[in-house]
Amino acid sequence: MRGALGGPRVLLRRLREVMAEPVSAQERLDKIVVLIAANMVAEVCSVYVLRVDGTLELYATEGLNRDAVHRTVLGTDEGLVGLVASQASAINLSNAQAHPAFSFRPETGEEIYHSFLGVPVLRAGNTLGVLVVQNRARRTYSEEEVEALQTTAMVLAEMIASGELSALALPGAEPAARRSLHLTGSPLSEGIALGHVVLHEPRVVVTNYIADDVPKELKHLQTAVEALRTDLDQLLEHGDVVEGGEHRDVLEAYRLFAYDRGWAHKLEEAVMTGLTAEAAVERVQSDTRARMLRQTDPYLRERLHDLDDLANRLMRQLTGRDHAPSRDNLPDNAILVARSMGPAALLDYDRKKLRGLVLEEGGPHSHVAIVARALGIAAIGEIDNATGMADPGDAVIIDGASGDMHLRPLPDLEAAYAERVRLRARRQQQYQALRDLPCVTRDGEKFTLMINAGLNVDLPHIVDTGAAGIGLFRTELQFMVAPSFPRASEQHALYRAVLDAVGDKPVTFRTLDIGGDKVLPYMRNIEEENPALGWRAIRLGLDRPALLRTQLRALLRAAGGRVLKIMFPMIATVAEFNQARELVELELTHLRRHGHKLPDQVEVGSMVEVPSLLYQLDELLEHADFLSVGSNDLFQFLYAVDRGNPRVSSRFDPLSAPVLRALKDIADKSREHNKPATVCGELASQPIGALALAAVGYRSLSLTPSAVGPVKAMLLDTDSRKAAAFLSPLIDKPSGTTSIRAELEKFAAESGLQI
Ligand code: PEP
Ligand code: MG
């Protein structure tokens, strides 16, 4: 570096001594902008701290006026030092005064520098403050001298995450690295949780910023950046990594990357400043992802993900260590952090130690999704770069009902969660002691209520919840939540332990319900214009006879010696439900011959979600041992409304007259043809649904593990003949409004009634 006393290398080594000093936090920061000015030969070092309160403040400076320090504080949007940190990159001017951005508090005395070099101060990609070095003359600041200060800035940085400033700051004018954050994200899993931050995937923390010797440093980074594309390259060609598959083009673009130049050039460049090799490897992540986080392009973004996985193998093979959190070594109340996670690594978790789950990705079809909830953990997704923002140990509150995340959180809130979760924990205690009470209603009418379920870990609800039996058990979760295809016997052993773990409770399976949005990763997408009309359920069933029959062999046999009940998704004609129905009795037949133990009982159910069946439930019902109405996609499908798209999904309410006519009309015909009908979806897990439902005339409801007690105390208060008798008007004459909430909400406040 041209000018420079000693070089980079000189100044690292020397901040390295100052950092173990052991000096007030301000004795420090003055030695060290003191040492750069000398070594890079500029008249003026200062360092700017980006406060809680989104301003800048100017907390030590050699060359400018020391009576300035903690009094000049700068917006974001005021002269150069907010543009560099607003932008996170670095400003290099030979002549600041012509920059149109150029402004200067008397105060400092700055006005007689021209030339400025100022760079951010980055942590994890995000901006902790701004160094600045100015002198008089005109000159531009060689890459070099670029370099070497964005290194230094390393070392600030850390200096500042470490909280060492916060003493130095008035209350509300502390240094915002530590500052509490409110994130908002998208709902996944209900529940509130407190808790501290446990990374998924943590960064690697680098202790040792400054290397002793710079050329092994190199080779060492060298020699890792070389067994990292090794360990790429064969993975690409001799791995289990399916050829056209997702995880394969990830590969591929990690590969790209590892082989990039430019990017080795960047790293080897940071190790020629001085830093080490997982320093470098740090420093230049930061600038890329302060770049990227910039970047609205949602494939850019996804890039940044990728090299971010690149970075972190590449630590991994310079330090030689797994930073996966240990899976059963859990702090109480963990809350996991992640980019993105697959069900079976959330499984992997000590499930009494976490509390909740924050992605950055994921919504709420999304399969780690389903485990959250069926574990029945609090999670959030879609927080953007909480992975960056949050560090190991760090304090959190999520609600998963409303997508908030509150990172260090300041006390009163904290105390205002704790307060909600003791509520909701004194309310939980309520419902438990219902728990073995017969679901009966004050006017005497008998209600069964059961749990839907899909995976191993649903089974302890049926106990929990004192639920009558399951449902509806969606077979379709094994299968997304697997590797790869689940073979016969995997989905003959869950079939058997689900059996085995209701003892003489009924479960109701639901043959395979996919497609739609419930895509398998491992099975080849077909591209569909109306994914949620289409190909799906019981139509790729029928067509590819082969999985529905493996299926309902797999049913047939864990079911030897018991009763099983079956029913199908999508039914959409009563043509459809008899193929389906022959499939059983091919089944059985075969299993017959070979000798087989077959079940006591078979009865082979429908969905009732396609409203094509509607007009068609006498005949149905002749055929059908039992309906499940699906009101989740019944009502979708009435109203054509994608209930996954929140620009229209509050267009149309399920408590309106369309749909309880509707609903009402499969109560009655079934009773008429004697035959149960259960209601499945979703209205029947919250208590107003729940209340309209009874209203209309079923007796029968499949909720949500944890909506069991809640459905249950308002059923316990309820009198069935006065809400019908409420309700009936309400649908018969329909005043025209597109929802009777409102309405039904009075009444259930007037009967007393938890809603
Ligand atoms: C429904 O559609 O209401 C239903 C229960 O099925 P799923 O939510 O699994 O589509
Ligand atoms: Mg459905």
Ligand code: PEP
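Small disclaimer: the values here were computed from a predicted structure and weren't measured. Here the rigid core means the biggest group of C-alpha atoms that line up within 1.5 Å when the two forms are laid on top of each other. Numbering follows the first chain given and starts at 1. Compared with the form predicted on its own:
Once the rigid core is overlaid between the two forms, P687 counts among the residues whose Cα shifts by 2 Å or more.
The rigid-core alignment places the CA of D443 2 Å or more apart between the two forms.
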The other form holds:
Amino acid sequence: MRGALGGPRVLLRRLREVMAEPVSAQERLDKIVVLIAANMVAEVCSVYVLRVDGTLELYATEGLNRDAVHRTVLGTDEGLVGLVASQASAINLSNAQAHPAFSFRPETGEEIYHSFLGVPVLRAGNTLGVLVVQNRARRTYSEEEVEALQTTAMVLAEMIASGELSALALPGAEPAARRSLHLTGSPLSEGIALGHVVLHEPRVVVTNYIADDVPKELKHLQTAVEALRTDLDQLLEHGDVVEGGEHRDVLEAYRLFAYDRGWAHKLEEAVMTGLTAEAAVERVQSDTRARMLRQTDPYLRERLHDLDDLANRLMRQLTGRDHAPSRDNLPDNAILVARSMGPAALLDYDRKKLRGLVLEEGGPHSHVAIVARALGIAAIGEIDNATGMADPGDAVIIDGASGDMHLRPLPDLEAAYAERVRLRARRQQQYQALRDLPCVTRDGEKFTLMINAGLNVDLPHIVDTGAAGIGLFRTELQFMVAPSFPRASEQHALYRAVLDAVGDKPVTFRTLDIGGDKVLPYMRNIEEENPALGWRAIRLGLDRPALLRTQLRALLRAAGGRVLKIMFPMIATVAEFNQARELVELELTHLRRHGHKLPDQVEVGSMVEVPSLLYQLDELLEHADFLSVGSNDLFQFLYAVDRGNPRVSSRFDPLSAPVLRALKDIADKSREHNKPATVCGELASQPIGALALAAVGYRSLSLTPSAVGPVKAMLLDTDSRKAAAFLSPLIDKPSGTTSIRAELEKFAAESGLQI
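Next block, the form predicted on its own, ref. the form predicted in complex with ligand PEP:
Here we give the lone chain, stripped of any partners or molecules.
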């Protein structure tokens, strides 16, 4: 080795020349191993490539028997090469044959070599292969030599990732860098989407790995690191996060890493081997990702996200790019892939070109999932390391019903999904034919099907689905997607636009339901031990009456000359409802005094989602004009289960006797008092759930727009009296199992119902 400053840089320059030569992939690899062996004074240099079948194939060698190339194949649990790949870390041995993992392959002729240095070939933390040097003499390779080999492995990573080596492989044994992957997460929004990957926060693509002037690159890196630290200091000291909260905690973590001398020293060392500043950041971060992806500690995995974000910030400092990703030039059939994102960011993309969304984080009840459903795009979440495995432009299929993601799918699979999309389109056409038909069951029961909404983009669904109105308008979505608190005039404009769009059809506006997991980015977050049970929804509104009264005034003014339906969320006592209703009366008095046109009629209702109301229904129905059942929260609170937590949410089923008994009590009491009751939770949007609701007495449902067709088709074929007669004994019967889903599915199948 000629020293850390001379050897690696000379090697990198020569590698750049080889990479530019118009030769075959095999010839290029053969030249590369010769160059590495000569530069490192090694008698052997070998490249092993990870294949789609999970094995490592010898692709090129200098020093071992050439006949072993493409013949020697090792498992990732076999030999020292397999150990390097599985651990994603370097192994440096003076006597390799004494190591318990050593595996002798006679065709290679490596029994005469003792010293061994193997490093993983990494890209975005994913192992693509292994690079090895060996010598006969028993020696331990220096830190400079290890660093040089790791740096060289970066160049190989790009060659493997480009797909150039695929031509050398037999079918089924192609390099794994471009392998087809099947990943499973959580369904967020139904639908099937075929398209190509667009990264929400695209990685900066390094095009120049080899530095022409190392001192200049080192200075460039140090300047960028200093600028990054200054930016973070300013954000923390002068930005919107000065008073604390979750955003400040995240930035504090960034700053802690940014000032870490070990991190900065690793970056500088990588530049000293001859890499450009950008390549040095990519290499250090790829090594870090590879190690941390193999950690099982969730805290350490979360720190990986912080380090990824910090590396991306530094990359943009080095390249002078804006931190905000561009939304321009979105390709057709785009599938957005992100670690996490807010609802406002999703709305920035061109809806006409966006087909799907993949998130590493985010559950079905997250804000962005709600917006994805409103936009009608397929979405899945909890896909681990999605941003590290997917490259921009990769073909991808996502199934929003099952939570499946197929990255770089095989042609047969792609054709099968394309047929499913065509079948789905035909079904939608069939549902469209039902649009203008009254929703009446076989036994003559009339049903009112409305949609859930919350944004302007939802309004065309009224016409598209033939819905009878909007049974739940989530007013908080306007607040969640806005950069600052919407003024009264902005709220008034939205509510008027909604009422104008639906014409004479009813709209039920739910007042602001924030708090808990719905934190507005411009409001100070109050840390609570149990936020779902804390200061949220009507509790926040009653404690901050100016906030609630501003919204009520905007609603009342927007509904001048029309019928207005207002609904309060998270009501736990009748006293709370009456207190909120009094604010409506105060605002009506104010508008009357100032000469504003009043609504022709104001109906005030309550959400039923807190179990305490189940024991106050008679009293509540004396004061409320209508009820709306939030089945999501009612189910959650009845079972004391966090429905966003997959470890416990799957233990219980909304189609259970306790839940259906509660829902039946609400329907029965509403009928006794001659007050309408609607179900607007997720249960109503599932045909099997809608069947159960029809059986326990509901005749008004509010659904996600995409569910109107399937639910209507099912109800048109249903005999509601027969369904009630079937379900009633199951609800009342003591049983060892609380779920009656299987029995209901059997009933639907025997009745010829599509669920």
